[in-house]
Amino acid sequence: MVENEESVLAEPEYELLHSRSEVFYDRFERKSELKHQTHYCPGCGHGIAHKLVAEALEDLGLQDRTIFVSPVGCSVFAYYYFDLGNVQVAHGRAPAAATGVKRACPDKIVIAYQGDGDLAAIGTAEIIHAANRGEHIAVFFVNNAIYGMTGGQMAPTTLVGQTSTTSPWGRRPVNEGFPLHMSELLATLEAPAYIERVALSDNKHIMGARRAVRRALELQREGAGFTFVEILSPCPTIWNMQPVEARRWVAEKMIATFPLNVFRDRKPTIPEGKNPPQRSVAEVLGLEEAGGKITLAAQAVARPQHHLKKLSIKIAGFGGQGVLLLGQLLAEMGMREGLEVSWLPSYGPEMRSGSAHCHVCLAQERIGSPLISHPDVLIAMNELSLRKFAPQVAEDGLIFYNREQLPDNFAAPQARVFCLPATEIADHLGAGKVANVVLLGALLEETECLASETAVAVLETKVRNPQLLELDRQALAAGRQFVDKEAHNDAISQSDGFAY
């Protein structure tokens, strides 16, 4: 007979010792039938590396401050698992993108998570220069000595003698060179704060990897600078091994080629006098701040109370026509008038006569992307650019075309088109190279987006030749005069007006 039935039927008490990190999503949406497990192959090191990063972020209380940058490769799927700010970028570009994210959001913890085919191949320049600048980012480098996602090609870290789909006889130093040692390479630079190589070969080494990951993130929290952890990781599927065998191969082969070590753990020191004081944007541009707004210091010119909220401009033509320079002038003018600006160039490999265009955004609010799909304004300096980009102009937009009239068989889009012979005007003034400034004057006159005085001030800082500066002044005035006196009479219009 049971004396205390309740004590027998009561649920036993358990102490929870381990659970999924709060940094992971509750459900993984990578595969519909596997909502509670990752999609990585059995024995893959990415799952372990994810776990170590997630637990460190949770322990350090950094989840809400962290932005995770992942490029092409198996690492790209991190955004399915980490409940963080996630940015996906092009192959190899994680350090470059992470640099931009960190500089735009200096209070955030920024992580670049990359594989060896990504970081050590197409991304070599990005990682070296980010490390050399001492960017305040944490880089976790998963090195499994092979291209995992794309079919097992030889990677920069593939071991001597190791076979792959592109080295079926094994890696041969005489033909393919030696494997790259990224930790040792970066350790030759002065700026990195922390560099360590760890391995996921057994529990003891995984504990060492856990400590290194935590150390790298602690240093990020403290603002120490560039931190880099190289993680030797198994890839059983591509290596054609069982998971246990793959771990053993990491221990016996990979560690022998890539010795585990702390290569750097110190805050970089900058020699006396080698770090000039940081100057503000206002100081660099020769401006002064008054009442929280930037005004021209050299000239007593009031900031125009223009009504534009955002204006996107695409400038296109041949290399040598001043296409990119015109975009730079507009961007600096916007900066001087206190606007948010962006300038994105695009040009071919030719120094001259190749295709070139640039995107310029002027706005009162922060600009989300410098890329313009449907510009408000197109400045086409040749027929090729007109035909290529005119269909992209926003409805009720504006096109400036560098000719007296539109070409034959050209159907004008739903935009106003101004034909003005900027090159001929510039030649008449004495220098065809100022045609871009003629178009600048026309743009300012028609849109009133920026002040002519600002344009003159910018030109005075850019042009050192007094004669050329005078030509630029005349070209600016000529463009304004053409629009004011002639273009309105001859404009080809298919809309009632231009909306700013």
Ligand SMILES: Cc1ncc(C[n+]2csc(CCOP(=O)(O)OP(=O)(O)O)c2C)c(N)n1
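Numbering follows the first chain given and starts at 1. On a predicted model such as this, the values are computed, not experimentally measured, just so you know. Definition used throughout: the rigid core is the maximal C-alpha set that superposes within 1.5 Å between two forms. Compared with the form predicted together with this ligand:
- With the core held fixed between the two forms, Gln328 has its Cα displaced by at least 2 Å.
- Taking the rigid core as fixed, one finds a CA shift for Glu404 of 2 Å or more between the two forms.
- In a rigid-core overlay of the protein, Asp202 has its C-alpha displaced by under 2 Å between the two forms.
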Second form
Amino acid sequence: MVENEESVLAEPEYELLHSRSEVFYDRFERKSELKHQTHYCPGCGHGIAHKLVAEALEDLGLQDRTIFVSPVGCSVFAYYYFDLGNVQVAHGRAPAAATGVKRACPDKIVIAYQGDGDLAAIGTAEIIHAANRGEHIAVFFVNNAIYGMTGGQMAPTTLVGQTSTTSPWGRRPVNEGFPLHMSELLATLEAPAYIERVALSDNKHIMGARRAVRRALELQREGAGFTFVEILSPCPTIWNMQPVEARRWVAEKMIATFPLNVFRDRKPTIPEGKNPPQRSVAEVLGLEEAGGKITLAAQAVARPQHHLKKLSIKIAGFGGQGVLLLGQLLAEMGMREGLEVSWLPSYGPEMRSGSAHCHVCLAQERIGSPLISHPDVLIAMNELSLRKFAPQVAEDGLIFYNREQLPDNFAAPQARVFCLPATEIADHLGAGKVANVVLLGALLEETECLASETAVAVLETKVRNPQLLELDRQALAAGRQFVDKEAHNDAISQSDGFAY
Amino acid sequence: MRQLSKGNVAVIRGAILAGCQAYYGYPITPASEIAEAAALYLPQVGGTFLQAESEVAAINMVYGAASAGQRVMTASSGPGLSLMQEGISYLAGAELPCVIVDVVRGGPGLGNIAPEQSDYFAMVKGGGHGNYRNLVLAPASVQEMADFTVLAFELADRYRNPAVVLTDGFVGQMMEPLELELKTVEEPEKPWAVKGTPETRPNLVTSIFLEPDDLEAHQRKLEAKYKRAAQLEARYETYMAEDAEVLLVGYGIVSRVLRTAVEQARQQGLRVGLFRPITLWPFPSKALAEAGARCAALLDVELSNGQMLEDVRLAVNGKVPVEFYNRVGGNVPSAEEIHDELLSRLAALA
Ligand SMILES: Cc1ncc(C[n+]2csc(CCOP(=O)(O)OP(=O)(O)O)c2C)c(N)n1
Ligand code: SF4
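Return the structure block for the form predicted together with this ligand; the form predicted alone was the one displayed.
Every chain and every other molecule in the complex is listed next, the one we just looked at coming first.
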């Protein structure tokens, strides 16, 4: 026996609204079978919530500029009813998808409509972060304390003691925790402009809900920011109640757990921050410089036939010694001299522990593997690297070691070793960090693989600080001189007495 | 004009060239430079960059932007791609174009951050739920990181489907010369997009078809599209394959190691060639079957437990023996290692 509806209705201080909103379809165009008027159950809150949203859109004249993001839940088919552009999204992800839509269409109204499983369980992260970013979207959160669509499982908003198919003895906080208060939670955030909880318990409250829905959309029209309306809503079918009884349950039980309130209604002050400069695609891609200046690469030395056929170099040392940078310098130089080049860094856990190495290939032909197992040249900036990588160097290869002499009890490799105290030389110049450039100078002088003018040209483009650039120039020269001098003295010897 | 560029950065350079308007992502090694380059460059050309709260959110932001008709992308590595799979399935189901870059690292689980090719199944065979395909391109150089990103945007729009650039930690992290040419972006009309305008008001982006007949019809439509792509879009590259007795098969970074191995073998008078699939889906089965038919054996080399191997075997359909060599865990074989392997297999074959 259905109870008399009048008994739970408050005094009729509301307008009568019987007409269909323009925002609804005349016919269920998007619904394949027309057997039912609506796919919602009798007395379901979703129907009322839909009506409130549609009316507000119509009154505010927003129909042509609104995009509706529908969730997974009973309202997955919201697009059966709304004559709006609709994006149906994955379970819980409406705030993320709405973010993508809104950022693509910043002057449009974007609505995310979600249930409590969708928003407060699987999509908790998405709603919190969208709110925290102050996304300019309106979220309508239909809280019916249950999973409707999947047939009545527990929701994060299920009341303490409320039974569901997955809380058959009633929700026990000791096992499932307490009902989640999303409005209160979101109200702790800085960015949201508007947060209100309303209820569809009786016509008076429905009128309150109507006002809140309209406010949320009005604020969207004004570009105020993130607006959120939590709508306590009956689900008679799953609650196993008559529609009127279900409404009363909203009024008596749900509101007691989820108090109605305007938790936030203010335009947030959100600092603009530093705006990125606006440039052309060509400029950003380095295809032309601002003001039509000639790009530096255009001045590259054109060498159709390079004397160097192929050279592979491994550089290793501590992080902070400029190991990776030295490799990049070599690669850039090779490229400018018209060679094919590749630079492959070590990355990962060993970087954390302070070691770094990289592989540089210079070649006339297209480079196959950028990974070098037997380098022609090893530049070892510390003892660890020397010990680790020296055995890999090709027999006729060359090793540059960043010390005056080889360490004790070091089994001499087959390759030639060139010792030079690059860090000390760099320290003398005034900055230990240019040791890598000292080694570069030595490499260029000893092997003549690339031109030192190219090194200077590359350094000029890479090093903006004029003092540091001067240091780098001196370091390069010092490295070259060291080799020059040593060659003169004929004094480069290895521990096994081999001299060259 | 050549610029020295990192593979990961080249992705974004390509994306900007292709008119990419938005990037949504979450940091992960060895893919983070893609997000960083997007953060630096996209907003300067009027685009959107947003670091999402997770890969789950990122792929759904991509879904939203794609629904609105934008050229949009994301990038990640293994664990992040695992989280994106649901979203990718939705994108394919709703026929939304987007570009997804997977800079593959070692797995399973947290694995490590060194290069692997172990996401082949996940990206090429689907990975998410349901009957769908990703278009998958496998670059092997920095230049291709940019070029294939551009191509991925074009293919994604042409087929209204996610396109994946499947690469690895080495290609992502290495630097090589990059040459870009400014071109006018020819983006197709997207009359299906939802843009909040009177014209697009009837539009609906969805992947739900409750009636079996409706869903079957939808899937038939997808199948037809995939069939067309399979006929038109398979891409590959060969090197000294014409007279090869043994054909090495590998994609991405491995194809480069194999190229060096082919050169080494040829120097010793061994007739060895290379077949390199460029699209992993559609897989260049026909071309591989033809190239393979002239050989005594194939040697498939992968940084996985034999994931592409299945497609290689299907392509030659038992007509040629397919040998397999792999390294995993982040180890990349050297050309010498492949060469030794080749010699021992050849000895066994003889
Ligand atoms: C990833 C994923 N997990 C689970 C589901 C199944 N599912 C569909 S709707 C739903 C719950 C919906 O409940 P709610 O958000 O409260 O909406 P209502 O149906 O009550 O309106 C679930 C769990 C799904 N579609 N996707
Ligand atoms: S199950 Fe509940 S929420 Fe779903 S349509 Fe029925 S009454 Fe509404």
